[in-house]
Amino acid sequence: MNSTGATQVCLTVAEKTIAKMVERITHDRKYIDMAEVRADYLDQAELAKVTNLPRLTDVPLIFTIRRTRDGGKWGKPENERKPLLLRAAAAGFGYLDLEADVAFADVEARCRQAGTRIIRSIHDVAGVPAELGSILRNLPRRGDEIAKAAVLPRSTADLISILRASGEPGLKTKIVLGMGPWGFPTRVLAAKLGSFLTFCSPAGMETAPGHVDPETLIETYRFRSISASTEVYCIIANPVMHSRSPWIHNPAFESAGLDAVYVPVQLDEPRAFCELARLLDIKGASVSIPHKAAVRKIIVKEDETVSAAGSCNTLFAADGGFHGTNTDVPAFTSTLLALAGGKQRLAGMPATVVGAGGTARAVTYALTTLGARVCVLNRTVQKAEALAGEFGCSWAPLEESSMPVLRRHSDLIVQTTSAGMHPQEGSDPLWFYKFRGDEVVYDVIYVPKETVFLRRAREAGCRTRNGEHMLLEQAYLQFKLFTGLDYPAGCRGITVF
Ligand code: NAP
């Protein structure tokens, strides 16, 4: 926080030369408040000149020489590190990072003399220490030193431990950050959690695991407007960092003038969501792979669509806890109707659903509701059989021997597996099927924009659609559920991919 109490945006620069460090800081200057100089990355010859750095930029700097055991590059003995710290202590750096296990009385004394503030840090690059809260509380700090913990969560339970530690009473000036994808919310929500700063990296660099670039932090996540009172919305999935949903919801919050932010939250265990929601003040969530079915066990009320489809993609806080609905179903239905030519055409239409996962459930429910005659094809036949049984459809294994049944259900083909999706781009789940050219073909995948499967269909002359419209429509419906407002018209044209 600066004198106004705002959480600082700190760019970590890890370069071999001082000139390159200055170039990085200058490039991102309009987004950042300060920069961390990672001296452990500098070439030996450059190290001698590192004390010039404070004169070469107008942002306050943190001086850090991170040891290898703390995730840095400095592998030399402490008696070679200490003189560098000693010189840096009085060279005009605003801050000096000193690990909690280090007792360099002369470095500390010089910092106090020169007005260089000490960041007293602990690092765990392998996990989250038990009792992190009490470790932070008991750090040997003097005066205005800042307590810092950078640890590596490996699960939702670890993230919860970090959030609890961060909320420890009596921890005044602190930096508590979780690295990697599990820790991502602690970086974006640093202001909500009362951290002194959050670190970020130049675009494309990720100096530490989970760093976001400053432009994304400020422009997409609206970091400057996040405070203790900001409402949090999120996507829960595992993995989650590829999600484009923050690019759909955050501009809409901004356009609607709402004090709210939307972040990706990697979640391994749906039951952990409620505690996470309590700690982070989460008011609503999009639900994605693999939680759409399992998340039903934590909702206090589900609507008919969730019960019928057996799949929930939206949670919103309401009386007594989280309520669940499924916006994939109406989003798929409206975009399919536009593609296939209206309800009359779909009634009785022979259709194939490829896949039997969460999305296939929503799609099969939508298609059977519209009166289509559905056949489910899936790699794991038991799942095809179970899904088809629930909706009164036929089913078959996803293999060449199913060609006869596929031909009988091929007026409409909806692809719902993740085969063909990044990083399985080369995969075509219906490789054995040759399109005639008169099929209507819908692939719910949106990354890449055109899968191998969808390209084959288009090249054969089929009417095709990818999953982008569905993704956007289901998000617009979620926005309405989250906020009570229509998705702003002005945001509909925003580029999400
Ligand atoms: P899910 O519940 O995990 O189901 C995955 C399905 O894909 C299963 O049927 C699985 O078959 C099948 N599968 C995975 N890899 C395969 C392979 N190599 N060959 C054949 N089948 C394979 O996932 P989901 O939630 O349904 O999501 C599936 C896809 O839908 C994802 O690509 C997701 O991005 C997309 N999606 C798009 C939207 C949208 O708005 N456009 C919305 C939701 C989901 P097994 O049963 O044999 O494992």
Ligand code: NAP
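Just so you know, these numbers come straight off a predicted model, no measurement behind them. Residue numbers count along the first chain shown, from 1. The term rigid core refers to the maximal set of C-alpha atoms that superpose within 1.5 Å between the two forms. First, how it differs from the form predicted alone.
After superposition on the rigid core, displacement of the C-alpha of residue 344 between the two forms amounts to 2 Å or more. Once the rigid core is used as the reference frame, the Cα position of residue 171 differs between the two forms by less than 2 Å. Core-superposed comparison between the two forms: the CA of residue 148 stays below a 2 Å shift.
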The other form holds:
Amino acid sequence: MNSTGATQVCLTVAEKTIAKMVERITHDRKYIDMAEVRADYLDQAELAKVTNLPRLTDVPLIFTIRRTRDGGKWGKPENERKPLLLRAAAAGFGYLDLEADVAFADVEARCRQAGTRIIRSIHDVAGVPAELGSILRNLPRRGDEIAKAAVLPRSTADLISILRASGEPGLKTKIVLGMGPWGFPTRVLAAKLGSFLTFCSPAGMETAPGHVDPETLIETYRFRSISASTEVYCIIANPVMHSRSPWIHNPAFESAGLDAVYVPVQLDEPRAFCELARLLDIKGASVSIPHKAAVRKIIVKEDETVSAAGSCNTLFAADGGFHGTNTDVPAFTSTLLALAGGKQRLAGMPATVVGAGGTARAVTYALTTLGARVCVLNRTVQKAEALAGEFGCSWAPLEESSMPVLRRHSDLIVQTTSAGMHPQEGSDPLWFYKFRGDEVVYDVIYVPKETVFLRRAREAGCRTRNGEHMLLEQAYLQFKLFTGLDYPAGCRGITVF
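Having seen the form predicted in complex with this ligand, could you give me the form predicted alone?
Shown next is a single chain and nothing more.
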């Protein structure tokens, strides 16, 4: 951290010209504390003018000329890079990034003379090195150097390794960041982890995997308010970066005056969540695809909705562990009944549930509780049969040959699979079904707002609904479980797209 104790927000600018770099810094100035100048992106003719940059902006600058082997654009020999580093060292840059294997004594001496601080860095774009904590501790060659590690985790275990390394005893000033979706929490929670800074990129110009734009970092994730004592809430899923839940929970935390933040956490193994929760002080979590059933293995107590539906979408800390519930059930029920004309029961209504995962279990439980006559369709017939058997439903394979069964259960169709989400935006799980126009059609997907499946239903004249209303309602219930407070009225109906 800096002398004020605040973790800095650093904008990485990777442009071909000096003028464009200044323009980017100026555009985002109100959100940032400093900027990293990526000289490896500059046109050859612009390199001669790079030392002018410190006089053209009012923020401290990091001079970086990243080699290709470290994930940058500089592919020329070191004897051509060294003169640029020498010039930058005395040009008024606040910081100079030097890789761990670089031994330029004259560059380091010039930095000391000019008061330019060295960031001693490693960049691993292939994974997370073993003994990362020890590597970090031994990076600085002098006491005033800042140790930096930017590595690419590829699993939850890798993220845990980064978090443990960040807490390595003996580390002074440090920058420890995980790249990509697995490492995203380290960027938002940099202050909680004690990092000197976090990097971001101009909107639409991600210069490193996992970079977020500065406005989102400050406004959505409330970066300025995060400290070591901030409570962490999250959504766990795989993939997870499409989630809009941070746009629902973070404004509510701010409105309620709570020292809390909500972040997406990509998780591949539910059993790893407990260690992750310990390291990040996670107090509660939303659970999404594909963990809603498997996460039951780690909860110390589950309520009736989880036991009955066989699916858990909410974890909250209690009794030294996590309790589980399922807010999908009441959220789906209330939004479906509104779509169905305000009915309180669906007695005898023929209904189809597409899918047999965690969300399908919650939906099937809700529908059978309401009295609907349900058929489960799924590509893996064993899963369809197992889910249907639990709730006394019928089942069939998700294929064209099941059309007669589907026709008998098509007054209401609920789509619960990931077909239609990124990267399957063009996918339609019921491509073979032609809508009559009198069906009630519900797709739990909310990004995109209208899947191919839902658009076909709407164009046929069906009453349709995507998953946005369900998303909001289940999140309001989660907020109450997380905080003990009602979701703020002023935040209700917030647009998450």
